[in-house]
Amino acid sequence: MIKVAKFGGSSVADAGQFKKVRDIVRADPDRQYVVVSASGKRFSDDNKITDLLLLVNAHIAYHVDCSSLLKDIQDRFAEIARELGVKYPIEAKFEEFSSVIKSLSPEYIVSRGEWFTARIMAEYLGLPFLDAADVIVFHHDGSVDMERTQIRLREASVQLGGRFVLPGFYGATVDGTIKLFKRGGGDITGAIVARCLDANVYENWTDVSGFLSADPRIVDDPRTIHRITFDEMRELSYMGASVLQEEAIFPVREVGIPIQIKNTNMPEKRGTIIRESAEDNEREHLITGIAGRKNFMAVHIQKAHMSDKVGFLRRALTIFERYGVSIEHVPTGVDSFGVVVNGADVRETIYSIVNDLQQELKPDVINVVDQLALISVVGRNMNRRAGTSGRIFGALGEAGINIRMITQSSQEISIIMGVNNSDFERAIKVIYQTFVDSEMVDMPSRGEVQ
């Protein structure tokens, strides 16, 4: 078996965390490939190395002296190396980097957080260091050249004896120019390595023990989701319930490699396994998870005999597109529909959009609902149990919570409801208590509708 283990910033924040990583890697010889982020926060008021390097870039751009900031970063790395007994000359190498920093690109500067973290980790684990710039190949448009990346990774793996430590978050174009992924891109790096080296499992080690079934800031001690499908994860992540960079699922999903979320600080915990489809089990929760976000806006449009007017909905959506607004949801009726958008996206343009809708569509009624929160109830088993949506709506009704909008995914794994911002937290608690807290359901036997 081959495992790719990616460790996030909290897992490599200081020497104590490095030791936990060492114990985890040594505990399983299948963990052949290690990907690391830059050192993260050591405590709540601390700074991530990546954020400090971004600040260095800002200092350089505005011609402000950044020597003291660079010294702080150097001292962080030197302290880790010293406590671990690493011989790599981190201080001298960082000084070399600092001496030419004004001649370097902003992306190169930011990438050094991962680079130096991985250099220390490689020596500490006794594994070869592999620079991501040598194997993760970007096209000039920012997309990954997966074919070249796979060739380079496989060649490097053979040359390095089938084991290495790789910095995440960056790669390079074919001409050697450093390119960064978006924030959280170390997760994507790990997924690419897993895909290209035909791993059996992609482990993502962080500071939580997997996906939670609700936001712990709203629900006390929410249940950990032990098994989740990629589709369910996407639904929950879209609403903000994420411990993994969303785009990290695509490289491994396409080739059927599962992702396992694990806690570096509590490696004995089961964590969450993410697969294309869930394995059959005797009993399982009806609701996988609940997530949501506030501050949406809905524009409701009504016109008699709208269903007979070809292109009416398209014309409405074109107006939103004209203003560069992304559409979140479009709940529809026979003679009406709503367009749900992020409130921040239309803060400056909503009056112009409504005016254009009135002028071009001549609707009978147009109504704007502000301060709307969306809650997504996600569960692959919901379509197997009649009356699930009725129970959700009934529970919210009994709690005096008004539902402003309802829509369901085409895959029938999620129900999305709109409530007032003021009811958001209470609605999530009611749904959680109704389902996750109190109910387990039997899974269907093999052969039943999946």
Ligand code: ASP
Given for the second form:
Amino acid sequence: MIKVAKFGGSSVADAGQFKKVRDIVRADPDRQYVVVSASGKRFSDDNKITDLLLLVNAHIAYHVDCSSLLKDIQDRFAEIARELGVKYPIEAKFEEFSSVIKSLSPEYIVSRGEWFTARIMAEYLGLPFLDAADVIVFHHDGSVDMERTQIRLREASVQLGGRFVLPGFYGATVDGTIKLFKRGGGDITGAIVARCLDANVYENWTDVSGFLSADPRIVDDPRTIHRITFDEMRELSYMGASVLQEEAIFPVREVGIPIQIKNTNMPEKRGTIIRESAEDNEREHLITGIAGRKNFMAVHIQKAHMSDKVGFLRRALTIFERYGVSIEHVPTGVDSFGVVVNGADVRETIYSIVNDLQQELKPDVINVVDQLALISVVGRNMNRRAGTSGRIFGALGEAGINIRMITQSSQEISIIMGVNNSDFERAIKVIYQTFVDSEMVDMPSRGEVQ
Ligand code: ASP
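To complete the pair, please output the form predicted together with aspartic acid; the form predicted alone was given just before.
Complete assembly follows, chain above in first position.
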């Protein structure tokens, strides 16, 4: 078994966290490849090293002295190394970096957060350090050259005896220019390593015990989702429930490697396993999770015999495209449809859009619903069990919540409802109570990767 273990910023925030990482890595010899983020927050109003380095760049851009900022960053690394008894000359190395800082590219500067963190980690774990600039190869357009990356990672793994610690979040073009992934991109590095080295599982260690079935700010102590499919996770993440960097899914999903979310602070918890499909299990939860977002806007258009008119919908959508507006959903009826967009995207243009729709389509009715919240109820088992939507709508009706719009995803793994922004939290609570609280007995796991 080969496991890639990726540790996020909070898992390497201080020496105490490094110790937890060591215990986790040592507890399982299959954890051969360790990927780390830069040290993150130690407490809620602390700063992430990455943010401090971005601030360094801003200082340099505006010709403001940043020596005390650099000293703060150096002190954080030095403190971790000292407390762990690591011999690596971190202060000298950091001073070297600081002394030439003005000659370095902004991306190079930010990448040093993970570089120094991984350096200390490698030393502390007694494992070889592998620089991401030598193995994660970027094309000049910012995408990853997966073929070259795979060749380099495989060679490096053989040379280093099948184990290493790698900094996440960056790589380099073939000519050695450092490139960064998006924020949170250490997750992508971990997924790429898992794919290129044929891992059986990609472990993503963070500070939560997996995906929650609802937002804990709305629902008290929501159930952890133990098993979820990639599609379900996409739906939930898109609607705002996120643990992983979204783009981290693709490299592993394409080759069928499951992702396991685990909590560095509570390694005994099962966490969440994300895979392509979950085996059929009659006893499984009906609803996997509920998520949602506020501030959408829906434009409803009605025209008699619309269903006979070829190209009507396309012409409507073209108008939105003309204004550069991305469309979220298009719920349709026989002679009507709605176009749901993000409110912020049309703040300036909605009047012009409606005007163009009027002129070009001459609809019978056109109206705009503002302040709309979308709630997505996600569950791969819903399509096999009759009456799910009836139960949702019934529960909302009983609670006096008006449903403004309904749509279902094409694979029938989610039902999406529009409610007024002001009903958002209450609607989520009601749906949660109807489905999750009523089946709160936790199901036993079968065939789970632990
Ligand atoms: N350190 C980077 C960030 O803060 C990348 C990561 O943590 O994955 O966004």
